[in-house]
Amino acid sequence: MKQNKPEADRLKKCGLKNTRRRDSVLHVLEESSQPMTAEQIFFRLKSQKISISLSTVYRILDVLAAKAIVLKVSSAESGSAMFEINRKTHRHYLICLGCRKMIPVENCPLGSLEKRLEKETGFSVTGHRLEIYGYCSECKKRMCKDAAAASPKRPHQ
């Protein structure tokens, strides 16, 4: 695999090596519309036939969290670590139930009411996370077809 100049140059920045399986993983992220676990991007590398082990690509993800590359995140409801490029923008997410995919919000629509309370509490916030779950529309649809299919026919009388 070529090695890219955009994770190149993110690994040198923060003072590591550029290896090509950094590269890969990099990369992997870099193309992801939402996070992925480590064992998600394991076997991306696979089908793109890069020889990587789990075992290497979690090291390269601790590596990659440490020098904030990456964001680790983890979803109440599956307990998995996930991993994104960090781009340096606050996000929430939308998650489905049904296929697990992971719809960042764009806007945090929690700001204002950190503000109120840290003035009502004195408080002094930090940071937060929120997810809120759900049904994507493709698994709605899914389900509304799974009922129709299920639910008993009656003859016309």
Second form
2 protein chains.
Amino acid sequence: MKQNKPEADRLKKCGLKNTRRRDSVLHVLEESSQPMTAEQIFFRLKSQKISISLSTVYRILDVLAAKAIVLKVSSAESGSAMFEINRKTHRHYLICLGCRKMIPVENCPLGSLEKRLEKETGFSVTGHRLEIYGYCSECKKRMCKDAAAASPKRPHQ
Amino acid sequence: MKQNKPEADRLKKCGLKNTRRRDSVLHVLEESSQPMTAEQIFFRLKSQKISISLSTVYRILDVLAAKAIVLKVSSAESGSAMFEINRKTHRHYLICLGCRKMIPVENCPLGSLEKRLEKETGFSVTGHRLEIYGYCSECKKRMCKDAAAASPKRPHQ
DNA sequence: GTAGATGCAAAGTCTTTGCATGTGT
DNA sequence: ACACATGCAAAGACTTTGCATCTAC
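Please could you give me the other form, the form predicted in complex with the DNA, since above is the form predicted on its own?
Every chain and every other molecule in the complex is listed next, the one we just looked at coming first.
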């Protein structure tokens, strides 16, 4: 009897073939508490002895993003696109400029602002992106040692 | 007597040589009500009969960004980095998914959220990025004709 | 005159694509 | 069996870099 993994179900529900690669990519993203780049996913899979090519990772992420199973949440500071599983819950991140860690923030305070803007401008809001930059407590500790020698990229504002 | 253009002053104040290219890039950005890509700046200059190479545009933008005279405000949806003059006023944008227009929003409601998060997480906030996606009134009109045939890229959430 | 700015071409990084082969249904 | 998924290599888009030349100071 075939064991129905949740990844497989999720793929089938969206009319996507259930393949080992898709399954695995989805699994890696589900395990991750943070968004990942295509390359990170690729190496994670490699370390799990799952052979896959980087272009396939990109193609799978495309398909999954088209079905909104994953979200492209590219932090604009990082050179490359980042992907996370779509957990349905609306989520934002604290992004550490020291270690690039992305810490989820539960709260989203933007609903009322958006309503006001729609009235004022005639614009129809379909979504938003909010990223908060700074340094996590660990990196702050490290900075005492390293001094402020290394100058990290500065985000907007 | 040398006419001191504001661009020239701005460069000198930051210890940067006042060159025709830097001057012009800065001027283009000052004239623009919206962030621009390096390529857009390049072509704007071309149309003004100012010869410059694209790599120089990038290099100038790097220098200016390092001095925080311009800000890299790359919308994560667009493939390429966007730059705007640093007007000092904290600003966010409504980004139209139809025509990529970026409409400034005057209000920033994030100060109190940031303070709360710093307390809760030990994270030091240095800045943030907020982009609101949707369709401007013009594109909404156009959509009635085109129907929902073309499916634009979907932003986060 | 000198440090730094610029142009050009080449290289680099991230991502997409074409085509032949492999695989799920 | 067939449509579609995958690997590989090549191409593409955007950006950076090396080096020779030019320019602001």
